[in-house]
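The form predicted alone is given below as one chain in structure tokens.
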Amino acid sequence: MRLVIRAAEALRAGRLIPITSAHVDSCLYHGEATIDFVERLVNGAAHVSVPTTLNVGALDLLHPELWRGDARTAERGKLLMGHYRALGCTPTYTCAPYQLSFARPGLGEQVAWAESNAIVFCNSVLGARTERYGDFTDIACAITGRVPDAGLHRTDARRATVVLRLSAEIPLPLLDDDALYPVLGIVLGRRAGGRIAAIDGLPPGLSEDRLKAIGAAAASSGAVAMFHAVGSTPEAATLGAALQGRAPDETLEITLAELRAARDELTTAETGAPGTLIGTVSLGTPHASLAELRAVERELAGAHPAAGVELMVSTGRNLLAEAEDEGLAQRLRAQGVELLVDTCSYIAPVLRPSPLPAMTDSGKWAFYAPGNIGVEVIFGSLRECVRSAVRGSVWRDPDLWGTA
């Protein structure tokens, strides 16, 4: 409770409000200080409110042969994800909580969650209220069941500040392709740093999977907590209804020409030109969606990738089972997919040794895993990474982009 008035008094709130649930970050093993602050609350007989959900952890503990690390941090990180299921967290190891019906909370409903896509996904496409909650200040609010009454728990703060408008320019084509949706994400970031912005101009009604590649590339790039996609995302019905009824502080346009650039910066290789070899694909950062396994299979129609590629999907545990259970997984390990769930490529020591690019369709990834995991990157859209996959080198849609 000191944690949680602390934040309080940090954000300048007047009262703490009850929440319905939390996700934390804090299973996530980053040394001896996370084994030494959930210790001290599992030895007090601490136990969480509310339902709480967990993000991912060090490691697949499904699938322990896939660590590819030191045996103590293994060790380790096992520990911390167990802690916490001994302070009554659900043990879902997600990074995408709001994929499990069970854990998605309504429209309007207060809740504490961490991990910074999950945190844009629940304030823009669910419509609950949630603010940027870190380690160990995520799992103090859990037991408390309490959050501070500021930021986007309150109305007037959940307003869209600044209007990005999708320039005619952008070919219809490309906006009914997942293949946009990271890379905008990316942009929104930069021009929207830690502000609220309505995105106008984009097809109503997208896919959960499309807002969810948005989130967690804006996330990555800029302190995007939330967005409004008009005519998508529930709060921005319309352009007004994003804005509250108040106007803009700042109208910018998107153009084409930015869209590519931003492309072209998530590739750190010397070049993603087709023909290029890979050594690995990664999928599923945020966690793959049924839907997007589903694709996966469809665009592997039958075939396997290439020799000495590695095409790995990350997803969460309970979506597993579910994709087991319609034998979809069984299907894509038999075309030689590998299933990661419980943690990240970009993150844990998983992925096979190559001194190739690793290719990618997540803007997130491709933010991060240079830095993270040493890796060069060659990034393209879901279709293209699987088509390079069996190729064993990038393939490339000539139409998707233009001619740029």
The other form holds:
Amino acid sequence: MRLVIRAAEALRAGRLIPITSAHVDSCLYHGEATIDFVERLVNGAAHVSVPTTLNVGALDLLHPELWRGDARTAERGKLLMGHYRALGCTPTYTCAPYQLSFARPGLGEQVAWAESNAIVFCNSVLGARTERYGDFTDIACAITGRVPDAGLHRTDARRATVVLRLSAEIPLPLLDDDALYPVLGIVLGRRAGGRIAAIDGLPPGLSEDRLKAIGAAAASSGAVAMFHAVGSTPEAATLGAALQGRAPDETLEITLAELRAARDELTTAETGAPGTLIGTVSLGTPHASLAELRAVERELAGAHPAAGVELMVSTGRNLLAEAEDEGLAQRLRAQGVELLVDTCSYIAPVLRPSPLPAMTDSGKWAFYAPGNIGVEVIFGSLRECVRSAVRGSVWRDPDLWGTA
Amino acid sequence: MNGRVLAPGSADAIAIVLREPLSLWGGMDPASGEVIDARHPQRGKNLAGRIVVMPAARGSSSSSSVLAEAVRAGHAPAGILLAEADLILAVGAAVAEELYGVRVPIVVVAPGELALIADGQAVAISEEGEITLG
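Please supply the coordinates for the form predicted in complex with its partner chain, as a counterpart to the form predicted alone shown previously.
Now the complete complex, all chains and molecules, led by this one.
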């Protein structure tokens, strides 16, 4: 409770309000401090008071053979994951709890979620209400069942104050391709910082996977906790609704040139040009949905990754079970796809070491993998990534980003 | 100058002014204090024992853990000055104090005043959030 009060003071809240669920990120091992903290709670016989899901941990508990790191880190990471289970949390171990029907709060529900991409999705796409909770605060809120009545828990703070208008020059095929959305998210994070933006000019009714990609990238390049996509997200049926009837502080145009520049920055390798040899393809950050797993199968079109190329897809254990039920997981594995659960390929040492760059369709993976696991990254769409894995070198969709 | 205290404590150290926002998770190695974000212009600099001046925060909700772990490992910043309140860092400091009895003061200062602090300048932070430039 002391931590919740400290949070309330930091947010200048006058009171605490009840929550209906929580999503806890503290189960990922970052060193002994994370264990020292949870052991205080476990020894004090603490227990969560609301349904609580868990974020990714340090390792894949269902496929421990994928671990390539040292045994002690694996043991400490596993211990931490178990401690949070002992506090009464549901062992979902996914960064995409919004893909689980039992863990999706409804419009206007007050919750306490951690994990930057889940926070954005919760606020923006589900219309449920959470602040940017971090490690320690998340479990403190789950145990007390209370959050500070501040920030995004309140209607007025959810208003867009900046409008990002997509330029009319953006090619239609790009608007209809998955590759645009993580790149748009990177631009959103840079332009908005910690402000709430309304993106205008997108096709209406965007899929949850595309909205997920925008949010995950925006929460990597900025401190974004919420955005509105006019015509897609529930508090932005119209631009006026997103602005809550007031004028924006600022309206900015997003040009094709800015998007291309952001796309290029996601590649850290010397070149991401067609024909560049790759060693790894990593998909599923945030965790792949069933639709995305099916898209991997469709793009493979019966082929295997080239010799020496590892194709790994991260997903949640609950989704993997569904994919196994329909035979999809077995078919993907038979085609040489490695499926990772409970963690992510830029957190756990699971990728086969390679001197060649890694290709990804994720803005977030492209952002963090070079620092976390020391790989050079090439960014591309899911289709480009899978076809490149089959070739063993970069394949580009020639007309995707316009012809300039 | 005076600021709003998010995490109490006092410090007297050399400032490092971050030219871009930094997420501590994925951005700072808690075992050394080194900036590891591949895209950050100050990659390779060390934040341990420095007053970190951050015009804006960004990124991961795991930064609370990374700050607490850096304190445990003895490689945390001496203090953090922000232009906007950041709950994630404030809680990391609160937990570190509770577990290890080490305080990392975090203070929010008006952006115009924060801009007065130069890289390499000596900065003192008091318990009350008063900031003195050397």
